[in-house]
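Just the one chain here, the form predicted on its own, laid out as structure tokens.
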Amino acid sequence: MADSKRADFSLIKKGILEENPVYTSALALCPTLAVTVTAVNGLGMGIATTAVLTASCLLVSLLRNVIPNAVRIPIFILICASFTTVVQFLLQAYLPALNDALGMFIALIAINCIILARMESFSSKNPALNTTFDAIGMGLGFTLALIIIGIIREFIGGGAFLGFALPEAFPRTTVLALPPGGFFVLAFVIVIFTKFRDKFFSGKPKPAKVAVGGGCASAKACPSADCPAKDEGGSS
């Protein structure tokens, strides 16, 4: 795959569903639990991380043949930190409220384990086009994870939806808006996500149907030497 120039669009779906960095690999749990008090914060953190992830991984892929192996990790961190600084300056200039809400977690994108993991395991070994699709998929998977957790915590724990307060009569479970509530919601969503993924996207072949009466549909299709159909039909 490293030498293939064909675009593999399935990498996007893979990052969202099959190998979601939060729900499947349990990566970047610190920002996941810290910023998902509201869905808007989760969306902002996800977009910022996706931007840094895509730009950093693309640059690593383009330079993969010239980066010395002995110092690749420091170079990866330097590249990631540079793009993180650019994103942070843009947030400070154009979205100061979001920048204040996310706080230090914007700067911590520079050492986000999702980005470093994709640089090491994929970007440094694959061409730019597939690296871009992989980074976008992982970024969208991370963003989706944050948004879902943020919606649940904001709606049930904070009594609001996308920043709009619900009526006072709406019941609130305040603990979900607190740090311990983040763990509860994350565990619940992981269970639901895993069940959904295994049911619809496992890719496992369906079990073969067995004919009524205990025999096989045909003696030729039966892999076993003790197949009743072979015994009844005689030797083939």
Contents of the next structure:
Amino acid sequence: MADSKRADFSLIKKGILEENPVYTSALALCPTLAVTVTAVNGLGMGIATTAVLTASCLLVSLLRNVIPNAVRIPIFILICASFTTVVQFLLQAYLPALNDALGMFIALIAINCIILARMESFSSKNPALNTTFDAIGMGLGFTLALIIIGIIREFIGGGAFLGFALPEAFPRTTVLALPPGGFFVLAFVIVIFTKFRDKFFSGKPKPAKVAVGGGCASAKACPSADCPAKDEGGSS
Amino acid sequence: MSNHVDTPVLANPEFAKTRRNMSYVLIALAPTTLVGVYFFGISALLVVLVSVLSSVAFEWIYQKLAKKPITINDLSATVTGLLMGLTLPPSIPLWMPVVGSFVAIIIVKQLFGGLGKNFLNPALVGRGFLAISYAAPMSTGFRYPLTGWLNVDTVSAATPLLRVNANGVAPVSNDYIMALFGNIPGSIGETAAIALLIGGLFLLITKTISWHIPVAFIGTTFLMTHLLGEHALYQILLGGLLLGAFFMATDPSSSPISPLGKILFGVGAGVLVVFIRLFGGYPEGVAFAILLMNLVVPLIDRFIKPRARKVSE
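Now that you have shown the form predicted on its own, what about the form predicted together with its partner chain?
Shown next: the complete complex, the earlier chain at its head.
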């Protein structure tokens, strides 16, 4: 954050991919495992959290020079809880079915650790615009993580795809809809996500492998999918 | 690909030991498997075969993909597959053992580091996964023995445990003989107590397993059911208790090291079995009892360390 005044759109991408809160930091596992029995629940939870996250991070960022350092955590929680209450009332009024499905996990957004982590590590040190981008990125990353897990668990565990039931003959592997299944699916998704991310979206200056091989001069330009292959052929 | 020098797998003494122990377990399971196939016919044979073959296949696939030495020749995947197959009801769709093998071999065994690194019994997790996921076929796939060798249709039968514990029917002397020789509905490998006892004795005599876990496990179950006023002998002859006590609870990588620890492990498993059978929602609890005790093994090993002199064999 050398130049923290400038708007940095890449913060959005960073929250979704490089620093996905669920898949890379294992934050907010409680709602992740609890509500992802269906994809729609995951989407609802993700959007509700994103809304609270963006609003509270923005407010924290605006107030960052006013909040006394010694009592910042209670103030963060207070801000977050206020927005959570607003979101909960809105859900109760306009989407009662979703509200019932998510149950107490809506109220628990107030102590969602992604929100606290972002407020503590980013919003309280950065201006409003970048904070908003960061919050939206993290919120979308969380939402995406929940939807992916939700789709898999709904499909294999509940025998439905986005709410449409599959034929009776399709076996329901019930355990995936239960809490242990949440852990299984999360673990497998993290493995695949990490592999995928390191291959295509790594922001780190990682491709040492490519450089050593020397077969790929324009390593940055070529789609990294076929670079390792060339590398293996060229080295040794 | 694998041009790096590695110890030839067959020359590895650890490998040879595993292979010998695993072949002893296979020999010990032979009577049980034969009796199961005799009583439940072709469908039981298919369940066991699919279970074994898919276990070995998953082991091979994983080791191939992970570029590890292929060790399917150590027979450990064969044993896992056979044990899991024997815990299944004879009339279940044949893709279910494949799912179970995937869970047992890939998730429980290989992802945690392969042979000797699993902290749960792979075969039992495979079975537990199926029992929780497909509750209906897994609890109605039982049928009466000798109801047609080629019969693969499910004519659901209540297992004796369900009769005794849930429906409160007292066993008569003929029931004991039936349980001993296997003429009862149940999972493929839990029908004949005598075949399991022969296999267990074989393992004890060849020193493949030590006596501590089976004796503590079966003894505790007997004592507790007796004290609670049940038909204790019938309770230990039935269900997966003998199979679990001799073949599953004794898995070296998921049971305690020290003799005292093994006894504690067996007692704990016995207590859990009795609680699940008599007070729980499932008619049979051997699988879950052993799995729960598997989880306690690190604790047991931490507090009851084997004596130092035992290390030098």
